[in-house]
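Heads up, the chain below is alone and in the form predicted on its own; it's given as structure tokens.
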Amino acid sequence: MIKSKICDLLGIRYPVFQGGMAWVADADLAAAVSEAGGLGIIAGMNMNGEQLRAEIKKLRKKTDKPFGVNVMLMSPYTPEVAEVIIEEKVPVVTTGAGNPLAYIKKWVDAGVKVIPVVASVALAKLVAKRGATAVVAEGGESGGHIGEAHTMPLIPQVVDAVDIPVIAAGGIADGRGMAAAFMLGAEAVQMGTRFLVAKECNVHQVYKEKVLKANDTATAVNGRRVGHPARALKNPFTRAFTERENAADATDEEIMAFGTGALRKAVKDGDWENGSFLCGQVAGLVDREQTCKEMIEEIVSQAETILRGAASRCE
């Protein structure tokens, strides 16, 4: 079975993490998959403290197992966010939109586990010095928002580049890619797009349909312009936002008001026509819906199996 630095690090079964998905990752979601082996993950998005507190809540009565809480560091309530992390003694907390430095020691003192989710070799380097326990490096084939760096070349950069483990996310949703990221020296894999047609995942039926219909050109990339750029399945909605991006006379907070309450709309209602459906451009392999158990052993298996036979290359 595969196993590494990360599983004995987290007390987890399998190198599998839950992204932290806004809307996506909530307590049903992150439950089932800790419950499967993995490490599901609760979005704080824009909760606020105690909010956040009823979804732990919420997941500890369906699972005992290791679990982590993403923080958007953007929002406003990160200051309580991250005190109710350390009073309900989260093991994980993985981190995004923005620098996690003003909270990892505190966090660290308390003995939670701080990885953020990093874009560029130069944060892996500046997370890693302050203290953070592994980083999660995710290229830009992902789903959400993105960075430059693509995960091929990201991955191989970064865990030269640190001493902690790297957890490769952006573009994995097999064994093949689980055990591609494991090649080029990761330590685990990170999933998004995959989990969206989960069973246990609350999302909007019509997401997990256009998500199961999706091919390898489904996906677009908007908020460049404003600095904050997306990927999402192609729509009326990325086709409108292109538009206003592209126009001389929007100013940018226009743009961004323009995205405001989108993927809301397409994760609760599977508004179509202004819904921002956030998904990787792994998407062309999400055939079918499963449990999160399922997947998790499905991708392990394909791994351990691809890596064998390419170690059988070398004979």
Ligand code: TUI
Second form
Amino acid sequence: MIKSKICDLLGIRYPVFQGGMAWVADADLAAAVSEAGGLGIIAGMNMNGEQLRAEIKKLRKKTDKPFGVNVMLMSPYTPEVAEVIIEEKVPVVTTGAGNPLAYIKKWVDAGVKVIPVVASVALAKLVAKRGATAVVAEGGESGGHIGEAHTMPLIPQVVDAVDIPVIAAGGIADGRGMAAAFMLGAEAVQMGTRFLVAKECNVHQVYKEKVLKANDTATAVNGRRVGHPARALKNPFTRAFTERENAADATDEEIMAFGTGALRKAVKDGDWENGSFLCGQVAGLVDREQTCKEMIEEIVSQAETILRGAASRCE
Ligand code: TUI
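Could you switch over to the form predicted together with the named molecule, since the one displayed so far is the form predicted on its own?
Up next: the whole complex, starting with the chain shown before.
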């Protein structure tokens, strides 16, 4: 059995988090992951406070296990979502796409465990100093909004820089990735892309099929020009996006607005022409729909076998 401080800290069985994927990570997915022994996370990004409250109540009808809520800090609903998290006594909050300093103390004082998702050593140090419980260090192999650093160099640098547990994310989809993350000093892993094709995941079937068919070079990054890079499956939408990003006559306002509504079109409508199918580089490793329980148990057992065998590589 893999031992990790984070399991005792959060009261979970396996050190596996499910990424708080915007529009994707609802009560059904999060409850399935938590019920399977991992940390299920509801994405607060596309919800206002009351919608989030309803989603939390829905999750609690399905499981009494610990869970988290992800706060996408660029969302206009962040202040009200932050309050609902306290009122509903959410056990764990993760944050993304920004600096969560304005909220950490309030949440920690209310008894919420705060685990910001960071993409740099600088932000990891800052949030650790200000009372974060742990950090998810996310490399640029991830789907969705990303930073500059990639997982292999980022994780050990964050591990060296902070005294709180580090959860690795970005480019992890199986037990090999999990074992590697532990070798780099991580206490747990967070996965998004693998859970996209979980049986309990409510994304449109077209989205799942595109992930299942994707290979190692199936994703591209758009939005660098305006400082909001995001990784998604290459499709007509990303090609049009790249064309406008490279066009001299396109304004930054136009580029900023380009993706508006596109994620919803992918998740809800399966619209391959116009949708933004956010997805990590590990899509090429993801080739089966399984339940969350099957995924977690398979990944953990594979990681355990690898970690046990690691010693035999040395004389
Ligand atoms: O947040 C994520 N991933 C996301 S959020 C999201 S919502 C969305 N994104 C694009 C288009 C439409 C919707 C999709 N995927 N991951 C965590 C993460 N945080 N990655 C990178 C960062 C980050 C980047 C810069 C965190 C902080 C930061 O700057 C901090 C500062 O000091 O301002």
